[in-house]
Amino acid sequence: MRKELLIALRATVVTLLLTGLLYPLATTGAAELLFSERANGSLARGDTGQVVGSELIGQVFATPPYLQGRPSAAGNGYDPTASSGSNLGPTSKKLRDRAIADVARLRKENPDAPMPIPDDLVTASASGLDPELSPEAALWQAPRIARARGVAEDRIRAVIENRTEARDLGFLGEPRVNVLEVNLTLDQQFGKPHPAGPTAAAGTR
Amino acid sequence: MTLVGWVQVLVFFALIVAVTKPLGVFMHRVFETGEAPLGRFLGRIENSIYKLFGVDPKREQDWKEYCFALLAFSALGVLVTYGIERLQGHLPFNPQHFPGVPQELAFNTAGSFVTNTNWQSYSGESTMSYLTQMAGLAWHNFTSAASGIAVALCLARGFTRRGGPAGPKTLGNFWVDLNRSILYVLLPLSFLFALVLVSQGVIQNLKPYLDVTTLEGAKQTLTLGPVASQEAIKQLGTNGGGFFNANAAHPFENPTPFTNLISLFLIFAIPAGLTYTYGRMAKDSKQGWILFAAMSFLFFAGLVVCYHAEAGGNSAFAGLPLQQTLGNMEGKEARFGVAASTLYATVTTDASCGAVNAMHDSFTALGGLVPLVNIELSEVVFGGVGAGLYGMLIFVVLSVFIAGLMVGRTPEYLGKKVEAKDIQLATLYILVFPIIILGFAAWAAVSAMGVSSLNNNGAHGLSEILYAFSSAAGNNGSAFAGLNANTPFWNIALGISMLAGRFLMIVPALGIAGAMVAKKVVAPSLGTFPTNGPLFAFLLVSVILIVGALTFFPALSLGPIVDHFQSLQGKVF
C-alpha cells in the first residue's frame, strides 16, 4: 500500500508538470508563433492606431450617433472582469420590469424606428460581452444614427449591411453585425461625432 | 424552429457518427493492444513516464488494487489543487495579483475538478491566477477524464474478458490506462484543437489584463490568459469548467458559430468513440452500436423539446411591442441564436460536460427542464468520457436483469450470468444518485442558508436548487447560474455531492467489473435475450426513462413543470 501511495505521488507530479505546465506553455508558444494577433485578443484599433477594445468583446455605446449593443449583465455593463448573464427566468418580475423599462427607453431614443422592437435589443446576452446584434436589431437603429450624424439613413443602412456577417459556412449560428466594427466604420466615413467623451458614456445598462 | 437550425444539428450529428468508428478503433489500439500507436518517439516517452511513476506496465491489477490506485491518485489531486489555490498569491503566473482562494471555495473547486464536474462557485476572471487555471484546474481536466476512461475500460474488460473462473481476475493497470489515455488521446487532440481554436479568436497568452479607452471614451479592462489550451481539453474531456465566469458563452472562449461546432464535436467525440471501442472489445461491434443507437434516440428526444420550447420566445415579455422571431434570446448570444444554444445545452448535459454557451437559468421552463432531465437520467446519453459508457453499462445490467425477470430465466450478458451480487451493486450505483440530489435539495429548500442564495422566486427558485445538486452529483457542472453558490453552505454541500456522486458510483462500478471478469462464459442458447438488436435498445431506453421518471418526477413537477404552467398564465414573481 505504501508503494502504491508513492506511485500515486509520483504520478501526481509527472502528470501535473506534463499537462498543467508543459502543455499550456507549449500551446502558448505555438499560438504566439502562428496566430499572434488572435492569441492576444483580436484587438481593434482606431484611426490613429490606438487600441479601442477587442473585436470580440462588446463595449458600452449609449450615445445616439453610435450603434448600440444589447443590454449587459456583466458588472455595470460590458465589464470583462465580471462576465455574466442576468440568469433571470421566464417567471421573473425583475426580468419583465427590466424589459418594460428598456422598451420605454428605446422608444424614446428612437422615435422614428418602426415597431415592434427586435428582441435582442431588450434581452441580456449570456456573457454580458456579446459584441454583436442581429441585422434586424442593427438596421432598426439606423434612423436614430442617421439623424444624430446628419447623414441620409440609406448611407447608415449601407454601412450596416456591408458589415453584416452571414452564418458561418452558410448554416452555423445566426447572421450578425459586429457593433464595434460598424461604429469604427461610421467614424471613419462620417467623422467622429461631437460631443464624445466620458460623460456621454456614463450610462450603465 | 428553422430548417437551417436543423441542418446545423444534423451536420453536427453526422460528424459524430463519422468519428465514432475511427476514433473507437484508435482507442481500442491504445488501450487493448499495447502497441505504440503514434510512433516510436511517443512510445519511448510512454516508457520513461512509467519509470518516473515507478510502475511495471506489464503487471495487471485486480479490481481492488485498481480502485485503490484511482482513489489515492484522486485524493492527492484534491490536496494539490487545494494547496495551489490557497497559495496562488505567492506563486508565479499571477499577473493580476489575486490573493489565495478562501477555504470553502478552494475545497469546492478542488473537489469539483477532481470529479470531472467543474462546477464553479467562482468567477475565473476575478479569482484564479493563471497558474491555478493551468496547473490546478486544467491538469485535472486531463486526469479526471483519463480516470473516467479507465473506469469504463475496467468495466468493459470485466464483461468482455473470457478467462473464466480459472483465468486471471485482473482488469488492467490503472497507471497504464491513465498514462496512455493522456499521452495518446487527450494531449495530442487537445494541442491540435487548441491551436484551431486560437486561429478562430480564442485567446492564449500569459499577459496581464489590458486597459483600453473605448470609442465613447470609457475605460474597459480586457481580460486575457491561457484560454485555448484549457478550452480544448475542457470539451474533449467533458469537464466543462470555463476559464471565465460566462464559460463558452464568452467570446474569448467561443468566438464564432464555427468554434461552437468544434466544441460540440469535441464533447461527444470520445464518448461516442468509446461505444465502438466497447463493441470491438466484445468482439461484436453491434453491441457498441446498439448503445450508440439508444443514446442517439435520447439525444434527439431531448433536443426537439428544448429547441421547440426556446424557439417559442419568452413569456416574461408577453404583451410588450417586441418581435420575438429569434426566439427566447435572454441569456443567449447573438452569434449562436436559439438553435446553436439549445443544441449546446442538450449536448453538454447529455455528456457530463457542463460547459454552457447560453444561460440555462434564463431558458423557458420546458427548455430548462431538458438539461435538468438529461443530467437526472444519469448522463448516459454519450455521457462523460468514460463515465457515460460505464453508466450506460450499469443500465444494461439492469435491463438484462429486468428482461430475465420477465421471461423467468437467469439473466446473462455477453455470455456471463448476472447474479444477485451484481444487481445489488448496480442498484447501489443507481440509488446513490437520487439520495444525494433529493436529500440535499430538500434540505436546501427548507433552510435559510439554502434559499437565501436564490436569484429567482417562485417555482423557478426550486428549479435552481434541484439543478445545482443534480449538476453536482451528476458531475456535470453546468448551473442555473443565478444561484449564488459561493457561500459556506453551498460550497460544502455541493462539494460533498460532487465527491459522493463520483466515487460512490465508481466503486460499485469497479466492483461489478471485479465480479464479472472471472465468470464462466456460457454459450448463447435459444433462451438468451440478444443484447445487440433493436428490441434491446428499446428496453434499455425504457429502463433509463422509467428509473429516471420514478425517481425525479415528483420533484420536477414542483419545479420546472409548475414554472411552465405559471409562465403560460403570464405570472411573474
Given for the second form:
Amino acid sequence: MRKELLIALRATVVTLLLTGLLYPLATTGAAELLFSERANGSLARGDTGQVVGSELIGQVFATPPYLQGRPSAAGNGYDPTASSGSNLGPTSKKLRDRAIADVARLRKENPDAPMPIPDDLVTASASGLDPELSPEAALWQAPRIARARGVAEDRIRAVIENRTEARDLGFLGEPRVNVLEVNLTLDQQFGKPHPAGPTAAAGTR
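Structure of the form predicted on its own, please, following the form predicted together with the partner chain?
Coming up is the bare chain, nothing alongside it.
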C-alpha cells in the first residue's frame, strides 16, 4: 500500500510540473516570441500612446462622428465579463421589438444612407464582443460621419476601404472592418471632433 501511494504521489507531482508549470511557461513563451502583440491583448493606442481599447473586443461608439458597431447583448453592451448572445429566438417579441427600435434609430441618425440597412447593424453577435463590421455596414454609415465631421464623404469612404481586411489566407472568413481602427484613423486624419460639432461645412476639409 505504501509503495503504491508513493508511485501515485510521484505521478501526481510530475503531472503537475509538466501540465501546470512547464507547459504553460512554454506556450506563453512561444506566444510572446512569435505573436507578442496578440499575446498581450492586441491593444490599440491613441496619439499619446495611451491604451484606448483592444482590436479584439468591441466597444460602444454612440456619437455621429464615429463608426458604430453591432448591437451587443453582453452585459450593458460589450462587457467582456459577461460575453454572451441574447439567447432570444426568431419568435421572440423582445428580440423583434429591439430590432424594430434599432432600425428606427438607424434611419433617424442616418437620413442620407441608402436602404436597406445592412443586417449586422441590427443583429448582435454570439459573443456580444464582435469588434468588426462588414464593409457594407461600415460604408453605409459614411454619409453620417462625413456630415458630423464636416468632410467630403469620399474621404470617409477611403478611410474605411483602406482599413478593410480581406479573407484570411484568401478564403477563410469574410472581408471585415475593425471599428476601433477606423475610428482611430478618422481622428488621426481629420482631428477629434469638437463637442459642439464641426465648424466647417461638409465637404470643405
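Think of the rigid core as the biggest set of C-alphas that the two forms share within 1.5 Å after superposition. All values derive from a computational prediction rather than experimental measurement. Numbering follows the first chain given and starts at 1.
Chemist: So with the core overlaid, does the Cα of Q189 end up 2 Å or more away between these two forms?
Modeler: No; Q189 is a residue whose C-alpha shifts by less than 2 Å between these two forms when the cores are overlaid.
Chemist: Once the rigid core is superposed, tell me how far the Cα of G20 moves between these two forms, in Å to one decimal.
Modeler: Superposing on the rigid core gives a C-alpha shift of 3.9 Å for G20.
Chemist: Keeping the rigid core superposed, can you check how far the CA atom of R10 moves between these two forms, in angstrom?
Modeler: Spelling it out: core superposed, C-alpha of R10 shifted, distance 6.5 Å.
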